[in-house]
Structures are given as C-alpha cells and as structure tokens.
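There is one chain below, alone, in structure tokens, taken in the form predicted on its own.
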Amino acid sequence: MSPVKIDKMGDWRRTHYSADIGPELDGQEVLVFGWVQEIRDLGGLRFLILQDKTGQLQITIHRHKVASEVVEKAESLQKQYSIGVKGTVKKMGKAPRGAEIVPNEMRIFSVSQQPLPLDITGRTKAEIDVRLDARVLDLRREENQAIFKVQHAALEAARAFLSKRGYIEVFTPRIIVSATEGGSALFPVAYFTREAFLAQSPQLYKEQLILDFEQVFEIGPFFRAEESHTRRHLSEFISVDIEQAFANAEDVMKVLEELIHNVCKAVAANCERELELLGHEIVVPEVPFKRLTYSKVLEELEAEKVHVPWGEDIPTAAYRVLGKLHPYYYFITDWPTKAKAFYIKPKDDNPELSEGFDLMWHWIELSSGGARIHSKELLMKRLSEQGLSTESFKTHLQAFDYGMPPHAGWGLGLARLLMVLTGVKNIREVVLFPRDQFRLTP
C-alpha cells in the first residue's frame, strides 16, 4: 500500500462544528474538521464518523457518486487520522444528527500509528493504567471529554459566585520555605543553594492577604506527598480556597453550601448533554446542609457498632458507615482541637473543641475549614503543642503584628467535587494527567 499523501490546510477554514450540522442545513455546502472516530465499509458505501470538540457527525461516501479522488482518500483512512471535509449536507434520519455530509473534497492532515494502544470508541474496555498511559487518546471518548466540560462549567459558576459575593481572586506561591500545615507530606525542591518545598495549600498566604483585601479566593494546584493509593487521593490536586476577614466558621460554612448549591444548579442547567453521556443526574441540594457535631457522629457510629476513640480522626471504614446514614451533603463540626491543624481556632467556651469543620458528601470529605486563630500568642502556643518550630513560621507570625482580624475560610478539593458532579468513582478519571505515588507520566 502506497504511503498516505499528507495535505496542507491551505485556505480551508471550518464553517461548522459537528453540533451545527442538522437537517435544516439540507443542501448547504459546509467545511468541517476533526478526527476519524469510526469507519464502516459496506461495499459500495463507506461511512465515516468524524469527531470534533462538539461531538460526532456522519460522512457518507457513495463509491459511484463522489469524485474518485475522494474515494481514494477515504479508502486510505484509519482511526484517529485528522482530516478536513468539504461537502453537502443531506437529510438522513438514521444519521447521528438527522443529517450527513456527502463529501466533494477531502484533505488528510496527519496519520496515526496503527494499531492504536486502545479503542477510542470505548467498546473494548481497557484498564485504568492502560488508559492513562495513552491519556490523550483516552480523552477522545465523548464521555471522558464530558467530565472536563462539567469541570469547566463548575469552575465558571464558582468564580462567578465568589466574585459576586465580593471575593477577589489571588495567586499565592507554590514554592515555599516551610510546611503549610506541618507534617511530613512535603515535596522538597532544590531552590538554588537552599531547600524549599512545594505548597500543600495557600493557607498561610490567604490568611495574610485578608489584612489587605478582606475576602480572597484562589483556584490552583497544590501538592502533598500522599502515600495513600486510593480512588480519592492524589499527589497534585486543584483546590478552591477562600478566606474572609471578620467572619467565623458558620459564616464561611454558609458561603460553602451556597457555592455548592449554585455550582450544582449551573452544571445541571448547562451540561445536559454531558450528564446524559455520563449517565448521571445531578440533584441540586437544598440549603442549609445538615450539621452534625463530631461527638454526635461518634455516637451514631457507636450505635452501628463502629467504635472510634474520642479525639481520633475518623477512619475510612467508619466514614462509609456514616455515608449510608447520611447519603447527602452534610457538615461535621466541633472537631477536637488536637485533631485539627495548628491554625484552627479552639472554642472560647471549651478549648478542647475547635471551630473546625469538614463538608462531607455521603462518605467522602470534600472540604475542610474553620475559624482561624488571630491571636499571635495563641498561635505560637498551638505551634509548640504540635511540635512545630515558631522560627519556621517567622514570616507568617509577623503578619499578626499588623492587626490580624478574626477570620475564617476553607479549601475545597475540585477533583472530589467533580466525582460527585459526574458520578465517576475513581479520582484519576476526573484529572487530565493525574499524579500519585506511582504515576509521573504522561
């Protein structure tokens, strides 16, 4: 077989996307671009399914009714070739969009190596690692693209909601000198002649910035040397964070539940086709969400014969039981102070309890937040209690000499929220190029 001739794009420019092609364009000449998704040969008739960013359309080649050059090109095509087609729209009830294109001219812009490492139609199932190894091919499937169109809609809604509420978007450093929250889950970085670390969260910087802007939010990547290899843990993740001056935990919990409500509403309204592709329906939650104290949760678990010692973190197995009791969004409040980060404020009337909270969906933690300590002396005491060096947090502590107000905030894991919005069970499928303990490529 002779090599496939590669064409130049020349003066060709797209006139329509696949989503624009319908029976109302019958008889009109159009020019479309895309990739060959599927080929069906019925002797004198060849059907091509062309895919672009908006979906799929059918190209129909009648061997004896189109130019021989078009037939020749069509016969050389393989899946995933990128091509352009100039042709006439024809009504066709059996075609994907009620119309097909009969080509007058075709150009091949690039070829693909055969066989492909996975089936881009998705009919032949592949293991998650095989799919991730060939991620850009895996993303050819409309169902997978739908996930990230939902993500786009969710982020658009979140930004609009927070901006309308008076928050200003900020960007904080990713290369830092000390741990944000203490602990060892840090990635070290060779920073010229010194050691630095990748940021675990924007926490310390967003606290400082409320001195200037009062209400800030940030959406960006953060890093944790997470050794838990589960369906909901990653080493690099996108976090949606807010911080607000002159606010307490309840104030920012209200912001969080309203944001979730608005995001769900926007996705349900704007992503009907994507949700249909994913076979998932979004139920827009009513606000306010239920609030359960940490102690109440432990009582409920005890009644289910699951014992968690007071003061300890709640293990995954216990959360799964809790999720069956509360199959919706809910907050867990009044956590033990010793179970929360050093910057979470202890309650004035009972310092053993904190003003920290988690937002849950069924058994999955989506967000963590709370009121922050705004007293420098108390913050230094908490650092000492957690075995952290005040010298390592010197520049952060400085900000508390400049009139640090009462404040509160939270961080929301975007990928975990996307799992809820799409019904996808593995967090690696809702991240374009996931990073975990074992995966550093592609």
Contents of the next structure:
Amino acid sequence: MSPVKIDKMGDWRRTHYSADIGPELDGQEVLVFGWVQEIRDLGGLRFLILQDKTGQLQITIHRHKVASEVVEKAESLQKQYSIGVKGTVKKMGKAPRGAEIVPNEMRIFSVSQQPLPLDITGRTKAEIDVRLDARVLDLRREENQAIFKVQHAALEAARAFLSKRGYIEVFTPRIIVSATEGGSALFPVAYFTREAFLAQSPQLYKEQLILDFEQVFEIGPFFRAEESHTRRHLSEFISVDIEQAFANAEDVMKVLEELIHNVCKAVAANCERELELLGHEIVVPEVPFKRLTYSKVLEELEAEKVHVPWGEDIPTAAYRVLGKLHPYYYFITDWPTKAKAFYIKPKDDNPELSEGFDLMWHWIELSSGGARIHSKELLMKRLSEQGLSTESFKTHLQAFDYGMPPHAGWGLGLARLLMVLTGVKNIREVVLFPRDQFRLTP
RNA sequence: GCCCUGGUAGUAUAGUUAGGCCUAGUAUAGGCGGCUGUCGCCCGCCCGACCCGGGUUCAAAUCCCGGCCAGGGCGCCA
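Okay, that one was the form predicted on its own. Can I see the form predicted in complex with the RNA too?
Okay, now the whole complex, with that chain kicking things off.
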C-alpha cells in the first residue's frame, strides 16, 4: 500500500559518518547512512537533517538542480525513515557543520509510521512513561544517547582501573538456591523441578573467590523484589563489585575513591560532546574523600534538629539534611554492627561498631562495603544473631574451612553513579530498559 | 505496603477551585497547498481528545463513589 519504493542496500557502504563531514571535504563524493531527523521544506529548496550514531548532518536538495529521481525520493521522505545518500560535500558557511551534502543518488531502506508516538527532536517534551513505552524512539535524541555513551566511557575506565590494580573480572551465578542471604526480597524462578531465586548480589561468591584469586571484580545485573517507588530504585540494576584478600575497610575505600576519581577524569576528558549535550559539567573530585563516622553523622544531624537513635538506620529525610551539609562525595564509616549485614566485620576493639561503610553523594548512597568476617565461628554467630539459619549457608561456610584470609570489598550501583555523572535525576532515564515494580516492558 | 498528586487529540498543555458562556482553547506532530538558505523556518486550510463504570443534577471535562493507569514521597532496600 505504501507508495514509497523500498531500495536494497546492495553494494552501498558508508564512506563517512556525519561527524566526519566538514568544509575541508568540499567537492568530495561521500556515501552516508542514517535516519531522517527533520525536514525543512522551503519550496524550491529542501533541507534534510540526517542523524547517525555520531551526530547530525544536513542534506540540501535544490529542486531544480538535482536529478528528478532524487527530488522524487526526497519528497517522499518522512521523519525516521532510514536512508542512504550518495552525494557531494559542499562547503557552506550557512550549513550546521560548515558543510552540507548535495545528493546525487538516494536509497530508502525503511519507512516509519506517522505520526510518531513522541517528538524525536524533544521540542515537545514527553513524560517518562510515554518515553519508556517508545524507548528506542526516545533514544533517537542525542541527549539520551549521550547518557549511554557516558556509561560506556565510565565502564571502560572502571575496568581499566581495576585490571591495572590487579583485579580479575569474574562472573558469579544469577540463579541461586537460597533465599536466606537476608535483607531484601528475592524473585523466585522455576528451576526445573525446584524453586530457585535471582541473585540480589554476588556477595557470597565473590568472598569465596578471593580464596583463589585474591582480588576479583564483577560487573553485572542483580535483582531485588522490593516495592520501592522512588527515582533511585529499580528491581534490576547493574552493580560494580570488588572483593580483595588481605585488605581492610580503609584499603578498599581507597580503591573506591580512586576508581571514582579515575572514572570522573576519563568521562570529563572523553565525553566532552556528550556532557555538553546533557548540559552537565563534571568536576573531578579530589581524593581522599571526606570520612565521617556514623556517630559524627548523628551529632551533625542532632545539630540540625534531626534525631536518629543510635544504632538505627538513617532515614531518607535525615540523609537529605546530611546531603545539604556535605554536598559531594563522602564516606560514612564505623556503622553500628547491628545495622549492617551479617558478614560485615565488627571492630576488633569495639564489636558494637563495624568496619562497614557507605559511599554517599549528597544524600544518595552510591556504594556500600566493608571488611568481612573471615572467622567461621564468628560468621556463624552473626548469622544466628540475625535470625538466619547456618544450615542454608552450609556451602558458603565451607569456604571458611580452607584458610579464608582477612578480606574486604564493596558494591557500587552503576546507574546511581551514572546519575551523578550525567546530572539526570531519575534512575530510569539512565537505564535503557528499566525494570521496576510496575514496568516489565519494553 | 502506606500516603500525596494526577489522567483532556500522536505528544505537551488550557479549562476543573465557584457545573451551563466548551459546538472543549493553544502549541507541536500528522494531512493538503504555497514558499530557494532553513537550522524551534514561515504562511494558509484540514484532521484529531475529556481513562473506564456507576451516581447526583434540568444540565457533568468539571461534583460524588468504585475501578484501572501514571507520577512522586515514605517505608523497605546484600
């Protein structure tokens, strides 16, 4: 039914990306591929804005100066058609890149349904729900692509940093047998004839692995069945985790702050265009980051007339107050043992306090970690104290029979870090296809 | 799970407080026509919507009840 003739790609291959096109190529024949982003028709003159993964490019069609076949094709185009253009670069001060392409030949590979479910130029803003329903179209916007280019640069920097520091990248199971790690709720899965669960963290496995590799890291998705309804929680999220043998909390805090420092530096240096698109500036944080003890935090809150009973977790409202006092990266250390997970090591000189820490940015928790218990007896004691059965941790505890060394580690929420790096306020915008309590598609 | 706010064309909004003046306004997208230097092009014409169900009333987009959906906050969160 479509009157538009679909062409084959055939032997056409791209010679240039839009970012490569500039006045210095004046007169050169090029072949570009991409999607029609905008059309401005002035009558005898028609401008197409073509977008590819590197950016945008102007194609200019003079109705009376190019082949009628090209004119015909150009006039049948709609936003979001995917096309190829073979043409001549023309130096042109009035064009966006100082150059434009005058087409000699055009191929249309695919059409699009009109009207589109949202404005791909972003001028008419759409709500997050509408945007996520049409996510691949939403990602046509360069600002949105920029978020994921920043993510790529951040991951690249993080991997390079950890490798250089002697960590080996590992993969631990996503499908686990026990729902008894404690804390957050797990998603059950049908596993052949048994019930299994999606992993909420690599914690137990990465601890076991330091017995062999000493230093491991893992970057991967984890799952939590919490009914959290906020701009900073998802039920599926990517965690950057490390674990290290013969290390204490301070040792891995140093690794964490240096990693953040390096990631910020790399993103600031390599993502200039992306940050500009996002209208965001990265100030590379100086190390070391501030370290506040839990007790100090409570005192500071008290001075702001926010009372938190010692030993309790800090409520969100209190964190917001704290974030105003410390509007950057900082650690909270020396948490009460009872406020932390069973595997976090109590301090040798004061078991009420632990070697657990959180890395904060303003009021948001980016990472949490600590030194771990390496004594099997103590670990079993802590399990019972937290009401967990030692029986269901049997295979994990086994590792502690074979020379488990002192060790420490942390887990860092990638999306939360990305929110800081991009200035985006909703975690769902920094995840391609976010999963929360209510969203399971696309 | 609890609380708050909201649901009007493809998208974003006005109108809801004080029911009638709403035959539901505007922008953008879409369709048609015009226009040779646009870059949020411009100009003219056109298309297109009150979440669902029930109730109150002479009269409901507007008030009430129920449902569904969405946004946000809290709690929860190794």
